[in-house]
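The form predicted on its own is given below as one chain in C-alpha cells.
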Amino acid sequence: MAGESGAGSLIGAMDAVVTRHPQVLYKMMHDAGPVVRTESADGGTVVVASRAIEEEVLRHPELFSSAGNSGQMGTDRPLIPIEIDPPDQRKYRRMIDPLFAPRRMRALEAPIEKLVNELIDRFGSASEIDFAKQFSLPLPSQVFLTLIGLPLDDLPRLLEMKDGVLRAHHVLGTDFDDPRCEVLKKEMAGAIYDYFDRALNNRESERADDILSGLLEGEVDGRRVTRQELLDICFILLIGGLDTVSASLDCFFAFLAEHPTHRRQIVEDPSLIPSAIEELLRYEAPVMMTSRIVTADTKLGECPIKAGDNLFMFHGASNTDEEGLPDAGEVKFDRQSCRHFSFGGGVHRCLGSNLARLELRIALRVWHSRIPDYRIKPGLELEFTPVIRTTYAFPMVLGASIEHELLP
C-alpha cells in the first residue's frame, strides 16, 4: 500500500504527549528545517513543516499525487474525490460541492442550535460530564446522519466501522504496524460499502431531501454516476462526517478549559467566536497531517526529493510557522488574518468546511452562553489519538473554580 510504511513510522512515533500538545513537535520540525527527507529500505519519506512549502505542494497536484494513497483506509478502489487527481477530481467536486453549498448549510442553523441546547439540557444538574460522549460525539454525528439521510439508530454501528478504518490499532489495543490492523481495516471497509449499498437501494425507491438522494441524481461528464462511484463517495463522506468536527470540538474545548483568559474573551464578547474558531483551527490543527506521493524527481525549497517518495504535510507545523505568520506560536482571537491549512487546500480543500464552521460556531456560542465555566477533571490528562486528534473520554467539571481561574 502506497505510503503505508512512512505513515506507520510517523504515527507510531506519536505518543500521548505529542498528540495532546503537538506544538512541541511542530517546534522541533521548524528547528530541523522546512523540508526534511529521510531514506530507508522502504523508500524516501519527506516531511513538510513550512507554510510556503505546503502551499507549493497544494498548488501542484501533478507533482504531489493524492491518487497514490489509494487503499490506506482498507479499500480496494480510490475514494472519491480525496484519492483521485485532476482533471477527474474536479469533475466529481463539481457534482458534490453544491450539496454542501453555504446556502444549504445556513438552512441547518436553527436545527443545529436546537440540538446543541437539547444536548446541554440532558446534563441536567450534573457537575461533571464526559464531554466526548455527551457532546462532541453526538452533536456532529446527529447533524451528519440527518443531512445525509441515515437513521440515528445506526450511529453505534457506523462509529464502530469508522473507528475500525481510522484507528484499527486503538480498537485492537495494539501497535500501529500490527498486521491485524490491516485485516480489521479491510473488514470494516467492506462493511461500510455493504451498508451504503443497502442505503442507496432504499433511497432509490423513495427519494428525500437529503444528500443520498442528491448523489443519486448526480452526473459526471453528462452521465449518471455509477453505483461504484456512489459507494466511494459515501465512504469518505462517512469518515469525514463522523470524525473531524468531533475532533475539532475536543481540541477547542480542551484548550479553552485550560486557558480561562481566552475562554472569558468569547464569553464576554461572542462576536469573537468566528475568529476564535479560525485561530483554534490554526493552532490546534485537529487533523495533524495529510500525505501525497511524489510523481517525479524535483525539489522543495533546497531539498531534492524523488519520484515515489511519501510526502507528509504537517498542517499544525505549517500553521505555526513563524516565517509565514508573525506570532504564530501565540493564540490571538482578535488576529486580523488567520490563514491555515486545517481544512487542507488547493483542489482537495475540505468540501465539508462550511458545515464544520457552522457547527463549531453554534456550539461555541450556545455552550458559552449557558456554561461559561468548566475545566478538565483535576488529576486527569486527556489522551488524544494521532493524526486526527480526538479523545474517547473527556471528563469535564462544570462550574467555576477559584484555583482554576487563577491559571493564565
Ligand code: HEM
Given for the second form:
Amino acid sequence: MAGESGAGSLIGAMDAVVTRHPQVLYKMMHDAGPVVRTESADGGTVVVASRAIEEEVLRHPELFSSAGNSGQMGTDRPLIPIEIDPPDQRKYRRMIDPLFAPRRMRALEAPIEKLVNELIDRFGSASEIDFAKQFSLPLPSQVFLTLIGLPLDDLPRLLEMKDGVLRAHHVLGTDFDDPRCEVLKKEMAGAIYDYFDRALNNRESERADDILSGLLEGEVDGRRVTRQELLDICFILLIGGLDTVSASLDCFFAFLAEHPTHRRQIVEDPSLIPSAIEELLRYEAPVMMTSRIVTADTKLGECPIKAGDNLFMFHGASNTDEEGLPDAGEVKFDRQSCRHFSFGGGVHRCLGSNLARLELRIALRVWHSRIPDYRIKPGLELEFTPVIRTTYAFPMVLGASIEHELLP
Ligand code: HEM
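Go ahead and give the structure of the form predicted in complex with ligand HEM, now that the form predicted on its own is out.
Now the full complex is given, and it begins with the chain already shown.
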C-alpha cells in the first residue's frame, strides 16, 4: 500500500476517469516502455509497468527499500512491517503471520457467511441500495474489528481516522496538494496511535481470542515486542483491514455489474468464484501501486536509475503486461494460471491476503446465490479514489434482468 504524499504529483494527476478504468492508463504505460525514469527538481521518478521488472524489484529489497517510505501516512515513525527492510522486517513477519494463517482464517468462514446474509437481509425489498454504504464498507470493517478485538461501536471514529490518513484531500474536499491535508493526516495518525494505546491497555488487563491479545504475546529476537512496536504494527493493520477489501468489493461489483456475461458465469457455476477472484484481482488491482526508494545507482532492464529515486510499481500495469500472459487485457474466469501482483510480492507480500480472499469468496458466493441480477444505477458514473480504488457512493439497482441487459 502507498500513502499519498510520497507519491506526490503522480497521485495528484490521477483523476476520476483514470481511477475508475485504470486499464487505459496501464495501456499507455505499456506503450511508453516497461520502465520509465523522469527527473524533476524533486529528483528522479521511476515507473514500473512490467511483470518481469516488478518481479526483479520485489526480489531485491536491499536495492529497492521500503524504509524511505516512512511518513507517507502522517506518522513520525516507520510502520511495521511495511516501512522497514529485511532483516528486521522478516523477524516481525514471523511474529505477525501466524495470527493471519489460513487455519485461523478458516474459523471465520461461518461468521462471515452469517454477516453477508444479514447485510443482504437488511436490504429488505428495496430495489435500489448504496452498495458501498450497505455492503462493501460494513462487511470487511465488521470482520476486521471482530478479528482484531475492537468494539463495533468504534467503527465510525476508526473510519474517520483511516480516511483522514489515506485521503485527507477527499475528507477536506480540496486539492491533493492543499497544505491542510498534511495537517489532518498527522492529526489522524496521532489519533490512531492514541486509540490503539488505550485498546492495548484494556487488552493487557483482559486477554481474549483476538489479534490484539496475540500481538501482546509477540516476541522478536527472544524479547517481548515493545508498546511502541505494537502501535507501529496496529496502525498498518487498521489501514489494511478497513480499506482494501472494501475497495476490492467496489472494483469487483462495478466490473460484474457492467459485464453481465461474466456475472452469469459465476451465477451458473459458483465453483468458478475462486478463479474469478484471482482474475478480478489481477485485472482490477484494487491497490494500484506501491513505492520504493532506490538505494544505489543501478539498471532496470535497459533503464539506468539512481540512488534516491522514487520508484512506483503499478500492479495493474504489470498484471496486464502481455509478456508471459497471453490476452492479459481480457478478463477470463477460466484461466489456468493467473499470477498477479495485486498483493505485492517478495518479503512485503500482503499479510492479510488469506483474510481478504476468504471474505471475497464468501461475499461473491452468497451474494450471487441471492442476487444474481444487479446494475449500477443508470445515468451514474461511479467515482473511485486514487491508489486504493474505492468509492464512497455506489448506487446499485437490484433485480435488473441479465437477459434484458444482453439484448442488443
Ligand atoms: C484484497 C485486499 C488487499 C489488497 C489488494 C492488499 C494489497 C497489498 C499490497 C499490494 C501490499 C504490498 C505493499 C508493499 O509491497 O509495499 C500489501 C501489504 C500489506 N497488507 Fe495488504 N492488501 C489487502 C488486504 C489486506 C488486509 C485485509 C490486511 C490486514 C488485515 C492487510 C495488511 C497488509 C500489511 C500489514 C502489509 C504489509 C506487509 C509487509 O510489509 O510485510 N492487507 N497489501
